[in-house]
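Only one chain is given next, in structure tokens, and it is the form predicted alone.
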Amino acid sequence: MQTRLLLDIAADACPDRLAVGSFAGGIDFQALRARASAVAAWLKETQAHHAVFVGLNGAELPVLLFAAGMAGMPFVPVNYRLSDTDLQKLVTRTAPGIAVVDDDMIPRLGVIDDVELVSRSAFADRFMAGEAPALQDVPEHENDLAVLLFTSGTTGDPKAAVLRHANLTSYVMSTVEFLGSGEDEAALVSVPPYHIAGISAILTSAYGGRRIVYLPAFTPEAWVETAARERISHAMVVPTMLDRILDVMEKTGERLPALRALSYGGGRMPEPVIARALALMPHVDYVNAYGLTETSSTIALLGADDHRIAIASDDPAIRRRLGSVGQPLPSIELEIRREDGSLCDPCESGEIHVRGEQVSGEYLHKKAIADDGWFATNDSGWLDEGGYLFVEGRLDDVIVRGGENISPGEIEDVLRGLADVADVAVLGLPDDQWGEKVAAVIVSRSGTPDVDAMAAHVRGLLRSTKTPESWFFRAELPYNETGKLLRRVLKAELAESA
């Protein structure tokens, strides 16, 4: 099934129904496939091979990525956030390609071979400008891929993700209800372009029948704004920019009635934010969202009912899961395997492995799924007793100390319990006795953080061996514009100084 189809029979249904915008200048469903399909008939004049796409959350977008659907052709997000020479790169790997480009951002491109730029004011003045084009006839195609996803590049030049349509449809069917939206819901996006949150939004809320309203840059103060103008029913956000909105709607006294569910995924999400997220907002449902660019995103939820029975659970085990993402979509299979790929226990670390039709593990040039169709995440999890999925972090994060595996996680979420810890990120740095030393980077909301306080209380609730040798102290940690803690950077930026 292509993902064209998923705008067809919502605008068949619905054709009236806004899609994408403000109440009073958004666009219908039925406006939406159209201006699509006028986009598409002119990629097909062109000798392009990719629709690529440079710029900032706006109605641009939804049309593009279903025009390059209707026309045969990968829509390719890209990272604007990148220095000029790797942005340079990625679309220079794109060729042949026509590249659809923030008018501020076309100077950052210069001249790329076989990639025609088209500034983004000349692609909104002909196609999204005016009444809405009559529609046009674009026959179904035979290429099967749908989105190609560039990867972050930490470790070498990035990979591009592949996504087929059948894999997005895939993941769209098993989880959205066709037009389960009622006609007063709205989704609020702050996610980029280029994320795949960003792409499942699209494609969730045209078969859902829900109205996209897009945040440009995210800020707290916008978000909030937007909501409540807006009268948002849906969002999807990080970690890092949930805690900030908080603090806004403390400031302002604004509550966000029309808000029914808020989404969020994209790193751990420290219990005292989504504590007093719960207590602040108790009429909206809180839905902890798990998955990767290959897996076409979510494959494992933790619900609104299972937040609020952990927040109001006396049991530990039932408390916990509060930072756990939840259990595997039914159209999932997960499991937690050892490096020899036995199965882990329960309450046992190890790596995740996933399987589901919507799975797509593979870039260009490379197959990264097994021939029995399972994908290792490079994620290290362990499941609980009752089928409870808990994200430690990437493999690659792992401290090795003395031969012992030691997870970041389990230490930054005691660090978190303590109330002058702001935020935290634990990693290994090198040591010429261990291999590595325990290293913890503390934002201390007093400034005047006690080191031997906190060492106790990690060797209290753990042990020697996973207390932080070193500790230092920063203003702010870093994270990138999808909430990801960059510890890497980090790591990097310490090792070098020690």
Given for the second form:
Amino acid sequence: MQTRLLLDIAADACPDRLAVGSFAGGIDFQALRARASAVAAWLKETQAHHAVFVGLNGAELPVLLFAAGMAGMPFVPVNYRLSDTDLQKLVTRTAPGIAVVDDDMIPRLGVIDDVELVSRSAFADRFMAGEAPALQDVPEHENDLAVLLFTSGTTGDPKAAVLRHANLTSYVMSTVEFLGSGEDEAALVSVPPYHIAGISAILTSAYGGRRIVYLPAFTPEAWVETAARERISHAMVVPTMLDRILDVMEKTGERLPALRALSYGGGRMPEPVIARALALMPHVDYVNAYGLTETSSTIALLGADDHRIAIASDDPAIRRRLGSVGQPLPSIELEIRREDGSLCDPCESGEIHVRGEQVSGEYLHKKAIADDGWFATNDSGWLDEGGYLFVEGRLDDVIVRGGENISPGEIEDVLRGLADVADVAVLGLPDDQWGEKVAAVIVSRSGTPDVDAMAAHVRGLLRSTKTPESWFFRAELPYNETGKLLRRVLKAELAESA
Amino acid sequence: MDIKPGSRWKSAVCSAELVVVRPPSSVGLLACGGAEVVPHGSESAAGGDVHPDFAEGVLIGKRYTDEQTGLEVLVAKPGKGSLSFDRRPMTLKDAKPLPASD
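Switch over from the form predicted alone to the form predicted together with the partner chain, please.
All chains and molecules follow, beginning with the one already shown.
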């Protein structure tokens, strides 16, 4: 099964429904398919093996994604935020390829052997302007590679995660109801094109019959303004975005009455932020999602009812589920395993393993999935008695102090409960005696943090071995644009200054 | 008929269109309204009437399964006929929709 099928059946069933863009000037499903077919015919005439995209969000993105799928070429959206050198290196790896590149980014790429650069404006003039072309008949192909996403590796060159048509279509068809969206629904997409959620949003929206509205570059003001103007019903945000969005809404008084569902993921959402969102927009369903590039996006969900039950509960075991990512999707098998491979007991932390058709667990030229289909996520986590999943972060981030495994997330949560702590990161620093010691980096609200009180607070709620021994203070913590804390950057800085 | 995953079919006797989500474990005859379905792209349909034994209709976006062979199809366009595999009526798959997360 290929991604084109998702668009084909939507375009046949509701040709006139808006697929991408605003009420004024948007593209309907029929036009999206026709334009994608024209682009596919063009791609097939070239000698390219990859269809590359270097640019901001916009209607060209779904057109190119579906076109590449029709033409049997992997679609490769590349992170334009990389340095020029790294960007050139990645694009070089797509040769022979054809790359659609935002006009202002073309000079950054220079000349790359066997990669033809097409400016976005030239692409738009040829394929996006005017009346939609007639539907081109693009014959089916056998290439199962749909999308390549370069993941930021901790060491060495980025790896190209492979998503096959079978992974993506399986994800979409097992999580979304075909045309399950009402005609008035619209999703606001602000994650960048090279993020898995940017890819899956295109596919799930097409199949669900939901209009997509893009925000080319995120600012909280533009997000709120667009959501109001386009009567956005659904959106996905990362934690750092939501906090800033709420600030704007408090200031302007905008309450986004059309918004029905807000999903968040891509990092730990502080409980005060979600509590503030619930108070400001009680009409909205909140969904926490957990997933990886290698799993075609979401594998576990904390739904709206879970949120309501948790927040209303006096039982600490239920209440804490607000900090979980909910239960695995029905189409996913999920296990927590110890280092020796045996299964963990409830509430015992270990490595999260998953299996299912949407799980690719594959990199270019390297399969990372076991023969029995299980994929080791390299994320540490645990399941409670009710099967709710708590994600603690990357296994590499676990602090090993004197043989004891300490999860930074647990300590961060405790510190975040203090009024003076605006933001916090906990990590391990080299230590001669213990191997690693626990360090805390705090963003203080008052500017005059009380270290003894903070340490006493942690010691009171957790074991003394989990109490940070080194304390650092920063004006802000480093995050990437999808809200992931750059722990490695922070760790390198601290190691250098120590 | 080659009932591959992703293959598209249409009813010969009503407006229904189908996509195969899971293939059957054994060969058999997929029918809508009591008449064998035809490939989606084919120009002409045989025509005729929906058989009264297979006239409950199919709904767009719903999945129907044949338990015996594991066959599962998605209805891409609704119709008056109902689905059968080797004359066994296929049943509506009850699936609770998940909230949107992307």
